[in-house]
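There is one chain below, alone, in structure tokens, taken in the form predicted alone.
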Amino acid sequence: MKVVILSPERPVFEGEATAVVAPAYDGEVGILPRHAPFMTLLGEGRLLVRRQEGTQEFKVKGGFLQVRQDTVRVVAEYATEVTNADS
């Protein structure tokens, strides 16, 4: 499935994924390929994008997550990738 993560400043990520785990406003949600259409408000926390090459982690806060036609779109008030130096 395709994953797009956007912040007000710039696109943060765009690529293929095997799973996404995101902090919804009322708890974590997991998205797998061919997920039914879905929309939720985002809370604050870590968003994981699982790919064939490994898992990428992002910090997100606010905004929403939408699943439609095997595409996950995250539009966040704040989004940045967590690097090994950030851990």
Second form
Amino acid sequence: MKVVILSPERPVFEGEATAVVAPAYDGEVGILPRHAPFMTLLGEGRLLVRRQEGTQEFKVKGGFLQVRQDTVRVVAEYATEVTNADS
Amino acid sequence: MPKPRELRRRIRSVENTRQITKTMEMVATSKLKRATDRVIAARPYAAALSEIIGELYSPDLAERFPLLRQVGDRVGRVALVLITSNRGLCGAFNGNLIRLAKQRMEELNRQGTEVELHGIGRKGIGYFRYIGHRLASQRQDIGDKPTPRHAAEVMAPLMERFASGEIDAVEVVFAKFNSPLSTPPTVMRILPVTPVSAAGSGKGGGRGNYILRPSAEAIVEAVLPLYVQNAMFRALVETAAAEHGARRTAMKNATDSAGEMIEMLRRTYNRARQAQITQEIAEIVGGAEALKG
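Follow the form predicted alone with the form predicted in complex with its partner chain, if you could.
Now the complete complex, all chains and molecules, led by this one.
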């Protein structure tokens, strides 16, 4: 499935993924391919994008997540990639 | 005819000026490039927000959310936010924005609407302070790299006062960035939020297909302020890019006319120099003739 992560300033990530784990307002949600249309508010925390090459981690805060037509769209008030050096 | 030495001094001075304007043009060009990238990078987020509000919007929500409060024709008080640059040397850029803001204020006053003016950017603030117009708030610290946080700070008090009914609309005067050469000053109404669904997607039933958590209302409630802040953020980012575009054009014109002026001065200088030489030769010849005689 396709994953897009948008912050107000720029698109932070765009690509194919096998799973997404996101911090929703009331706890983590996991999204796998062929998920039903879904929309939820985001809380604050780390968002994981699992890909064949490995897992990428992002810090997100606020905004919402939307799943539609096998595309996950994360529209966050704040989003930035956590580089491996910090983790 | 001016003295050659005087002319040489002026040529040198204009050459220096040309060097400076040329440099400023190049600086503006590189800043413009980055500012343009920022404008483009900010678009997907804005598009996603309008889309989501369009999908979730329904007329009955309008009554429940203060930010969607439609005021109709009885607009009593409007907050007008004027965005200008902090720096000058960018041609008519700030002048055009200030002129549009004044026009809009007059227009609103004619309709019997009270207007309070909020200034962002030193140039606009300076002008209104100079003519003695009161500013309801002012900020000069945003500069040419606005962040979403800046926009949120500007909008927070306005949203609160709009929700409480103290003001009935928020409009912003900014430079819309169509391209580096087309940056028309524009008035945009940020509040009340105009329902996008009416214009855009007519599929009101699309909403039922989603699993919504916690609920459509809660999502709209959380997303609306983001949408409003983002409208302000976009206005700031576009104005910043437009400023660099305007400065580049202004500095290019200045460099070009300095070049023309140098050419003209040099011609005059050469003529003066030639005249001097001719005169000296004439004097020598004249002197030699006199000695011979």
